[in-house]
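Next up: just one chain, as structure tokens, the form predicted alone.
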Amino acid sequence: MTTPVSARGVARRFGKRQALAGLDLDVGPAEIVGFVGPNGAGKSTFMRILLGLVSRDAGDVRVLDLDPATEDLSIRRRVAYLPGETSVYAGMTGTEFLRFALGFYPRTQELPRRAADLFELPLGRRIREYSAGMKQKLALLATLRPDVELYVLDEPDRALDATARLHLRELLAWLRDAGKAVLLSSHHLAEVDALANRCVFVFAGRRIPEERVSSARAALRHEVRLRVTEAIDLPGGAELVESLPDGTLRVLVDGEPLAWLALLPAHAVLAAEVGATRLEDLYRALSLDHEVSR
């Protein structure tokens, strides 16, 4: 069976800044992977990459087995990307656009009814006339439309309202079932969380080893997220990590969290949740470690 996605070591370099220094990543055949980190950390440069449209300095590369250093225009009929900087000519109306973009591809896809709403635009109109959502929207289609094996999107909930995005899940979850495979990076951690078969963490040009990874996950096992109807002081063995906005307590736990949480007043405590490892969570506590690291 054909790899979606196979890279080892790439590295690439823009004058004195790093912006890939070893990244190996994986897609596999019906599969989401969720490509986190922050700006500049060398996701749009990657996905680049793998279309052929940057060249890597190091490293190897199989995109559908085929190297994208060489065998770019072979890669681009069989993959559809959706750049970050999303890019429309204002000129067209947005049949003319669709018209356009799909005639690289050899074929195209009817996409499900339900996700028909994500997709309701005045295609007739010139697209200059379009809010920042519908050329986003018009940008999806194009991409989307295509039939092929791997999508390779960059930030494509960006100007999405939540509607929108819920929408978008909908679709890249029919594609996921369909057998496609897709690497998706967005900022959006909730819509990540909610779709990806697994996510890779890159920070500075590096992934993050799946070793740190699994730590941070068993050291947020012993998080405690805790509602209160009223002030208490909390039991010993533990630290309060955050008070969000909306009154929750992050409490983090040295022992076991039920045992902890059986030590509170029960007429006190409105709702607590333990062991729930949120991508947010996750990448919050990489993040940290990555700055005390350096």
Contents of the next structure:
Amino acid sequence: MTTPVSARGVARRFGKRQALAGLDLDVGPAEIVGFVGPNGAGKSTFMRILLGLVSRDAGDVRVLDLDPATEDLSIRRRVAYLPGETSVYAGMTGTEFLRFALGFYPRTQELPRRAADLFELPLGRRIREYSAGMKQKLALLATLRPDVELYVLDEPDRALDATARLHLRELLAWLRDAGKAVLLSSHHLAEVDALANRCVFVFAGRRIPEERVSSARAALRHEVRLRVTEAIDLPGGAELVESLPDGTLRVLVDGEPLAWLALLPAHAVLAAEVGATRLEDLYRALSLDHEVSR
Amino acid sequence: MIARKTWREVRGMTVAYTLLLELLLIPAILLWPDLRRAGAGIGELLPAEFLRNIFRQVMSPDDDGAFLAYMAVQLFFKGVNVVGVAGAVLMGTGLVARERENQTLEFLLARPVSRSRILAAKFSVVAVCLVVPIFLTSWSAIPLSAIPSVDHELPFDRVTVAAFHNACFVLLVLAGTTLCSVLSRTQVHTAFWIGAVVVAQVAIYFIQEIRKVSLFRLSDFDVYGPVMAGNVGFSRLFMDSTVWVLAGTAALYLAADRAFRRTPL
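In place of the form predicted alone, the structure of the form predicted together with the partner chain is requested.
All chains and molecules follow, beginning with the one already shown.
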């Protein structure tokens, strides 16, 4: 069976800046892989390498069993790619742009029509009259063709409103259920959290090793987020980490969080959430970890 | 797809450029009888010796030969060299730099088309948009010259040969502009660099001592005058001059193609 993405030790340098320093990443069929990291971590460069738009200095990359360095055109025929910093042609109407963008591929209308219904775009209008979110929706429509095996999406939810993000989430889940592979980079961690089968964290061109992610996740298992109705004294065996502006308390529990929660006065607790389920917390933990290790 | 998109982008400019070529030509032809009557005295007011030489030919006693020299100046030396070069710079600056500036380049490059094909499609559309009006305008001069108030014959073959050479020269400028467009991050940068080169070449052309090194020597009256007079045919013009213009165009285009294949996004 064809592996959508298999990359080992991918490195790329731009002048003095090491954009990628030996990145490993796999994406399997019927899988959404969240690609998470701060700005400048090398995510976009890696995606461009997958498409053959940027050459790599070292490493082995296979996309649908093809090498992007030599078979980039074949890859681009079979992969849908949404660049992160792209724009659309302002002088065209939405329909003209879609006709142009999709005209490079065999004709198929199934997904664009489905997506157009979801996004409700005024395709007859000139793109220069579109808002930033509408332009992004149009770029998505032009990208999300159903006849490809792999979707490489660099910040697809950029500038989208909450409703459109929900629609995008539906679309991507539909693609995954249809057996497609998706590599999804986004700064909206809640979206990635909701969609991705698994996440790959990248900092300064390097992937955070799986064991470090696991240990950070394990540490978070002891974190509890509490919303309380009144000021309370926390029972022993726990330490207050942070009091958030919305009144939420972040507490690190020594033992089993559920047992500790049982010690709280029930009437004073509005909501309680045990950590390790939120990608945002995991990302923050890894990010702090990375800062410390530098 | 890319060719059609490029045509959409330059069609307005193409119409304006064609009209400008034609609008410069028509009054020039209609002015001929008055100019002829005014006599050679005007020529002595011209600032450079080579311009006075041209004017002397335009004012020669042989009326037909004088008109052919006049048309070599108006149609090619002045007309296409000014408007054609300006058109090549205006249309060529946006070929790649505009895509880069508008952040659409990556979207375009992500299509399953090689960079060489993208550049070839864009270049060829603009080349056609520049070259076709040169021939159309040149040929339109033939019936215009035959109107009773002017009453001169322009030989089709000579006009076509001169137009061909002049079109090749415009393509040379377009190829240079394309290279600049590939290497620049914005259209303004492209226009600045290619504009600086063109202005420098024009300045050199007007300095008697060094004008032989100006690129415009490849497309001046000394080239078109003998062609229009019937003294130089296609093969001699091609071997003496056009081949160099074409070689320069090919070299610049290949450099642009190579740079485009290697350039980062």
